[in-house]
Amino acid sequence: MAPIRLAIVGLGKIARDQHLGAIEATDGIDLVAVASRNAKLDNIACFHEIGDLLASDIAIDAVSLCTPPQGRFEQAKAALDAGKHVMLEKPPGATLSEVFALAEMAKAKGLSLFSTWHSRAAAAVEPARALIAKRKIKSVSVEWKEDVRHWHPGQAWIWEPGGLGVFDPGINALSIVTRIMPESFHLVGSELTFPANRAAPIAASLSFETASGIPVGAEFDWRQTGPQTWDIRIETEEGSVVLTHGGSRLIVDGVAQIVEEDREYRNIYRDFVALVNNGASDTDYSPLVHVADAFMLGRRIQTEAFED
């Protein structure tokens, strides 16, 4: 088959870091176009709006939005409207009812729609759901934990409504968990730490349980400094299962067994090309559904006010 044409809408800080090093390295893609209000990329077609890039005479096929969730819904729909594949950067949207309206245009008009969860791409996430699909779990506790100044600096949209502050970290935990684990699980308590000064929460407790009575506890933090924590632990019968540094690392009964360089985005934008090729979707949103229900049920808590 002839290699996708691809244009990003959103050319910051994810999409340099994450997208164009993946695109490149990807067999099936072509980035042939960016939209973009503030930066420009040497020898690509260049707009300042995605609707300037779909009015033009650019061939396009799929369109990579890796825009702040505020805003996406409209994006996504006139690419769609205007018969293009779409694939989502984490989190998909800024609601659960937007999000839900584009998988059905999608479905609608026959095109792929790819609702992205980069860590569950990570080396050590599928072998660990198959590690624990045979045992009996009896605990899963997660820690997240980071320097916001570090990984979003100076990006305000985080910290305003549909920006999920914390739960932009957080949610990757989410999307692996629910990946993994045998039996889906519900939220039964949240606590949230709001600054004084922001809208979204720098900090979140959370507590689940499966429908078996398993517990499922969450703690996320942006405040950390230093070493950044990004760990799941499933105590079972068996032992001991341990994914660390986002996923890419698995330990087993205190035994490494799978340390992997990061490869995540390479492997969503293959996933894309073979949704594309075959004309399917991939819009689970079960992380962002746990998301508001950590915001529904959440306790606010007040903290010092945060400045970047």
Contents of the next structure:
2 protein chains.
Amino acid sequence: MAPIRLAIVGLGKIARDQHLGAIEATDGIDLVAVASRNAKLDNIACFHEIGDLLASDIAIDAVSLCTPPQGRFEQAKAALDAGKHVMLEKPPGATLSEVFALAEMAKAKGLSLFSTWHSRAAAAVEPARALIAKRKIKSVSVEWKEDVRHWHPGQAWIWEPGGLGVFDPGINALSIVTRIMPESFHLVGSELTFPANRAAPIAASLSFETASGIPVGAEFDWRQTGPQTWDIRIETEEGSVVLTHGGSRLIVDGVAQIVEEDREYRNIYRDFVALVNNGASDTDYSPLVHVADAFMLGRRIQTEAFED
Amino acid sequence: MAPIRLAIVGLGKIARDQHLGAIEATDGIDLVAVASRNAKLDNIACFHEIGDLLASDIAIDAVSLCTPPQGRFEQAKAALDAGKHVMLEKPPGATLSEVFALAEMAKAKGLSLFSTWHSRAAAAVEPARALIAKRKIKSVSVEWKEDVRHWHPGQAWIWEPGGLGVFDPGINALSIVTRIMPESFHLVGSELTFPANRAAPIAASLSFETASGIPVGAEFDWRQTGPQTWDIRIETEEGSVVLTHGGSRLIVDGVAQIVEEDREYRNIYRDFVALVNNGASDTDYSPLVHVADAFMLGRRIQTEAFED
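Next up, the form predicted in complex with a further copy of the same chain, please; the one we just looked at was the form predicted on its own.
First the chain shown before, then all remaining chains and molecules of the complex.
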């Protein structure tokens, strides 16, 4: 099969840190164009807007959107309308309605749409999933605490409505938990802490229950300095299963396991190539559904102003 | 076909004002039991909890849940687990995750689940839908303004997280607009006004766009005294189509139309009977999806404290 000719839209931090290297390392897909308002790449056709790219003579098969979620619907729709397959960086959009609509459009046009969750592609996720499928789960607790100043320096959009605040990292944890749990769960309590001067939360405390009543707790916090915490702890009747380092390491009953090298973005591009070549889509929006629920059911707590 | 033997869970204002009379007036369904913490009906088997009802000797086929949305998941799940069809008063639940899970459970068990939107059953809705399907829409504007003190006197739950505040009536408007519009739409801006002492909004200003770019605006306000406003105005290239009085009256190009007598709840019980008898479900949650989006994308404005 001929390699997929890919264009990237949005050449910010995540595109440069992760996407470019992952595309380079993945068989079956080649970067042939970029659309970015502010940046260019050498030796690649570059455009200011996706509209210019789609109107150009550059032949592409697929588009990978690495722009912030606000405004991504129009870009994705333009790509689908032009007959291109689409891959979405997480979160897939600013609203559920728009991502549900994109899934229907892609289906109607027979195009592949991949709503990615890079943390799901972390090395310990599938081993953990297989392991707990054989155990009886008692409880799940998530601790996802990091320093926003380090990870999102000066990113104003992330504090705006649609930017999700601490749910921008927290949705990564939810993308893992929704993947590994053998049954669905829903929110029963939500406390969101907003800085006085910001439109998005800096911390969230969430209580979920599975359909059969198993408690799932999650603490997200953007104020952690020093060591960072991205842990998911599953207590089972047979002992504990713990994912650490964002899903890249696995500790079972206190014993660190050997898992593959972590290569999240290479895995998602490998999966995108497979989806396109098989005419399939992957549009599981359940992590974003939980985030929307957390806002809808959220009790607001105000805290001191946050300055970068 | 034998009439459906129905139990009502929750015997509050909406059950007494609407459900009891509608059931009485509907062929093919009989009320045989009630579960309510605080209230009883004469000559009907009464229980405190749905669990007591389901464990009793009273034979029922279906359950209609008229309780507040918080906590309704467990009731609906218990009914489905016991093999009963379920009808949900709006809003269908406190979270999207739980209602999506209920839809999957009902499907897996081959039971009917009807997530009702009583305003969709208003007399002018289907005529309006048929009319605008033949026209070219330019814009839609919703004005849904009522006096919360009159309609929800002392209902503390409606101001709590999950109670939805002004979206409790506003979701009725959204249930009409999602029904009559020929294409989907998604939120692009949301301003939510919260009283200083309440956890739910008293007003909301929403901007949506359809997939093809048609603007849909909505203004919800719970502070309107005097005449109440529940209007939806659709401007088309061929003239205006206006629904007033919550969807019960229709004005086309300035001329009031004759529509059927309004009988929202009788219509939804008629539809529930048809769904059960046909082994079908109706689980369109799009109005609640828009509400969750409005919270997720909402910019908060604080206003003066509200006292009943």
